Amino acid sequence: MAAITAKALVLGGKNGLLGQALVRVLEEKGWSVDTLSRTDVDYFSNNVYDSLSDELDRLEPTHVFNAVAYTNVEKAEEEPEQAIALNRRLPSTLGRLAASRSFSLVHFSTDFVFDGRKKTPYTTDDTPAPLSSYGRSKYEGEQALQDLSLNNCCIIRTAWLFGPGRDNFVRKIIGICQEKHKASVVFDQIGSPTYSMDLARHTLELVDIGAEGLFHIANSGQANWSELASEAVSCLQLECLINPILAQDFPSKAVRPAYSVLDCTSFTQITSTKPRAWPQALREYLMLEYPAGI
């Protein structure tokens, strides 16, 4: 009988940070690939369940990764509904379709979901508290999720990640300091930097043995922005003055988490993986983002 062959779809393939990465983890292992993006599927009509599942019928994949969000924090307070659309309703309706279908669905959540008042890192077993429409939305979408009960589902919660292929934080900074020479940055907000391949990574090995349940991944230690953002810049030595502000100096329409470092005991316990260092990776992304230097 022959070997079934691992098929993947990931939603968010083509064009976001954690779905670019996904497919080039995959495809190095040896996985048949195929992407989906917001030209693909329209994520906010009503029909989404419809286009989805003819989509799942025409690709007949063996694992489906929903590395689709609405992750601009600020603009999901003028915009709740499309927050609502894209973090609630879509892993709704992907686990309603895998319960009727064969396939593993992997899901992707954040630290948002949490409120920061603890000072000791946050566990798969802490109750979320989200603070943000951005948050609860994504939160409302691991309920939904969970509620269904399903075998073979995954939902990771991950946090400020950084990557190849899209704009992110630590591109942002490095881009203000080319140009000015000085940036702002909040120094009063603490989590988990983490590097898009290393989650991609993760995720397969959490896919390779069938885990199923919630899982925390990032990548180890913590750090708040500004630390983060000196970082970057001293590992391409450039001349740049990183200027630690209070988040209260910078104007925000979301309330975000003080701290919300996620515990990745889970993972390792399961895997027997403890994620690198956060500057470590920090270090690998910027060789590969800026091979011939500043």
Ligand SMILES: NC(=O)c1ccc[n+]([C@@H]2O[C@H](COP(=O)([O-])OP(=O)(O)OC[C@H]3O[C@@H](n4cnc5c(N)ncnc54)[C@H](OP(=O)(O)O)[C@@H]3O)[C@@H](O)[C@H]2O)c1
Given for the second form:
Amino acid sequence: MAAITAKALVLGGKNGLLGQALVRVLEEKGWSVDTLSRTDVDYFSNNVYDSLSDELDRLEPTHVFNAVAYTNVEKAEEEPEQAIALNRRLPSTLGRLAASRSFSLVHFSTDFVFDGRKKTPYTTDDTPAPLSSYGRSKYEGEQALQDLSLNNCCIIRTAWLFGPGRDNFVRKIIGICQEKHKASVVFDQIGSPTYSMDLARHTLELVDIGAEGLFHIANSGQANWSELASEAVSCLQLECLINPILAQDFPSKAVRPAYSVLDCTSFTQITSTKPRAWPQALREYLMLEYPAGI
Ligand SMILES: NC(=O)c1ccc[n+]([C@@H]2O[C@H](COP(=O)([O-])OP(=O)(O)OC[C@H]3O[C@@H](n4cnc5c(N)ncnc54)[C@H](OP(=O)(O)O)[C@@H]3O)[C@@H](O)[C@H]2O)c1
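I would like to compare: after the form predicted on its own, may I see the structure of the form predicted together with this ligand?
To see the whole picture, the full complex is given below, headed by that same chain.
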């Protein structure tokens, strides 16, 4: 177990989907937690190294969790420089700071680093080949950190997040269903739906044992977007028709992998924990988000 004096700094902890989950779980476990957001640090500034250095001097964290990212996959096609600034330059800067200080760094990446040509779950040994500007910038962020050969750094790839505190796919679908009673949802992309709170808890398991290197963390099982939407609708007993459509019939600038299920074996081997199945995690999320039903 982590010492009670452990002090976390969560980038993206005020408003980010994962950042907020990390803050909740860290606080539950008795950590002292600080957060930084875009109002505290300008991540696009040329002075970002110095600004973060000042914050690290002030807050003196033992662990830094980077849950900031340019996550708008569509917009990243139009604003690749901004995606690179947040998804490559920021982790690279944090890595350089970690090299000269004593904090441990936990960084998050994505299943979208893969091209989706595999038919079996992607392991940490599989070679990324991103299809989108977002995926490329996230992969470059991973590589920038790996090039530093830090011995106090963990990179965690995750996928298809849902959870409290911020808009996400599940919440959007429920909103559409409430309003229109029907939703067209892509069925030919398959991935690993993941509950942000489970991801945060499993991240802490890695931190507690001082794990280093690259890991995949996602809830168990797989689904296409249409199945995820149908399961959410069915759990809430909503009257809504989910109409499965092909990805090519959904207007999109970014190319997404057709298959990006994550194999979490390396996480399970080191922690002896197997993440629970995504439908079970989804039910817990829906009970939290919609306690009175709909
Ligand atoms: N969401 C998913 O389905 C998913 C899937 C795979 C991997 N991941 C990875 O998981 C990690 C966490 O993702 P998330 O879903 O929690 O992301 P999120 O909810 O979109 O939060 C991203 C964080 O980055 C900040 N941010 C985004 N754009 C910014 C900008 N232009 N300027 C300044 N700050 C900006 C946000 O700040 P504000 O709150 O101020 O906007 C927020 O704190 C990321 O590394 C992501 O790549 C996510």
